[in-house]
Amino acid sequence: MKAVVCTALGEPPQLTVMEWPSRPPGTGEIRVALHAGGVNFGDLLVTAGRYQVKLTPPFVLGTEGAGVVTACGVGVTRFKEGDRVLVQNNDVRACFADEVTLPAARAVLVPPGIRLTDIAGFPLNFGTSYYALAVRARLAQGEVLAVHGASGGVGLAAVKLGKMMGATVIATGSDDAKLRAVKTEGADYVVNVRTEPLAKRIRELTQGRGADVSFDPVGGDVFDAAMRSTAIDGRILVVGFAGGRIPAAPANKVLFGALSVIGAPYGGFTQRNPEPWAELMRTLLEQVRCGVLKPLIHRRFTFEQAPEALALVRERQVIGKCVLMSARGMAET
């Protein structure tokens, strides 16, 4: 089969398209022919040695994608040869292939009416975002949302759940451009943190009172910020740190602020709870087949194009998702 394969480390990493081995499905295995794959932020880290799970190459990358399954290994009982599946790979990646094999458990079924190439980016955004909002922070109807890096993959994810939540969601980021397309995606307001003071503008928005959920994948001078304009009462949720400086949080503040700090790693949670995993990404995907949630697809890449699908990753100017796309997803677009 082909892939995309990973021949050294490095920033920007080495990558080939090459022809890479199939593996027959194990006990509790499903090999699935892909569609596509969703390109991360993720895989940066990974192809620069600076991923807290460490591959040697050569590996073949992609943690997600959507395809066929084509076989079964013993004990499979969820899935058969035809269905269309969803796979989120997270130890193992190999999801910029013609093919993948893979745990049953690490698949969902895709409802009929949805293509696979458009939402083979969906797994690690929407199901962090989800995550994050509906079961760590437990965001209600009514609440205020502020979404910081908005215009990335998890934050734009962040913002489309959060209007479907019921939720006013402030949008942040640094791009004018960015925001005003994130508005477009549904926020209720955006500020330039470049060029508005960001703590202040979200009191200002909230008539004083600061958002009930901040939603921080950024980390650094935001989550500074975030703590200066989270509500009383009010939950910070700790996503990621594509900032670079990883904060601390002042113990004083959040006492007297009465501030809940939540912690979402969506990672361990999908290999801790891969039932729980399953039946929030059913929810998601629900919302996509009746049309509530629209994944954005920023742009389609071949095999061949992973390179520069990459650097448009690494360079911050992809607002959604990009993917890759095999000879099976190429004949379905």
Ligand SMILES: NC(=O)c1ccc[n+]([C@@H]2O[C@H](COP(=O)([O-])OP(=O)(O)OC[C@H]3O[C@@H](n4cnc5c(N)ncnc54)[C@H](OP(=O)(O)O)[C@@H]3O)[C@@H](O)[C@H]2O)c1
The other form holds:
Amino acid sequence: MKAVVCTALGEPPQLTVMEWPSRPPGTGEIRVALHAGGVNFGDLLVTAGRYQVKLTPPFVLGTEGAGVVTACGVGVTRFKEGDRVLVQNNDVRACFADEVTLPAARAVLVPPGIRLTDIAGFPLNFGTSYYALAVRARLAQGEVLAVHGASGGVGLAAVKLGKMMGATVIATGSDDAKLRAVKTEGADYVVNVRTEPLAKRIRELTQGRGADVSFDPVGGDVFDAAMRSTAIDGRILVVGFAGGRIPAAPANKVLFGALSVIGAPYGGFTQRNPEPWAELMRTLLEQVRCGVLKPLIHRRFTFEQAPEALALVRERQVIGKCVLMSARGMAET
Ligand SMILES: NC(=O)c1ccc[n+]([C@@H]2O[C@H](COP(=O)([O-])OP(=O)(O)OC[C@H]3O[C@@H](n4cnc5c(N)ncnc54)[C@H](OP(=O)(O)O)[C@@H]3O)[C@@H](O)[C@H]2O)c1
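If the structure you just shared is the form predicted alone, then what does the corresponding form predicted together with the ligand look like?
Next comes the full complex, this chain leading.
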């Protein structure tokens, strides 16, 4: 099979499209002919050697994708050949390829009417943001949600999910054009962190209270501002550190602000809880099927264009998500 293989770590890494051995499914596994895989910020970290789990080249990149089941191993009862599935493979990755073999527990059925290439970049971003907002922070209808890094993969998903859950959404970022797109996608207010004082502006928009929930995939100065712009009794979701600096939460502010600083480790959640993960995915896919959630695909690439797709993420040029398509995916579009 054809695969996008990282042959040397780096920034940028060396990526080569090459033949890679296909593997029959073992007990409890399925093999999936992939139509497309989602490109993630995590792919930059993995290929730079900066991810928490270190992979040694050569390895096939790609954490998530969508395709059709072509073989089932012993003991697999949930799927059969021909089923359309969404997959997320945090430990092994290997989704930028014509096919992937993985535990059946890391797949869910895609409802009819949803194109596989449209949904391939869905599990990681929407799964992370829903896990953070619904499971970890218990965002309630009528609350104010501040989403930082709102034009990015998890940020834009959080904006859409926040609206779906009945919150007022303040979206922040550092680029006016991207923020305009985020507003079009549903945010109630946008704040440019480069040109406006972030914490002050969020307080103004909330009549001095601050946000009930702050969703932070950026860290650094943005997290510091979230500490100053989250309401008393509010929750700050620690999602990631796209800005590079891992911040520290001052305990005095946590104490006197009655703040909850909450981690949202979605990868760990999916590994420890395969059945709740599948249930969470099914809930979200149903919202896609009935048109409530519409994932935004920024651009579709071929395998050969993988370096270009990763460069766009590195240069912060992406609004929503990029996907890499196999020949099957290209035939579908
Ligand atoms: N907790 C989890 O399980 C989980 C799951 C997925 C991802 N993550 C983490 O969440 C973070 C965001 O992931 P993503 O997929 O949303 O990434 P992304 O699509 O690249 O978006 C990141 C956003 O952060 C903003 N940003 C601010 N400073 C930045 C900087 N120095 N470099 C890059 N972006 C910067 C950018 O918005 P502006 O350009 O408008 O500033 C960008 O839109 C990453 O740290 C990722 O590892 C965590």
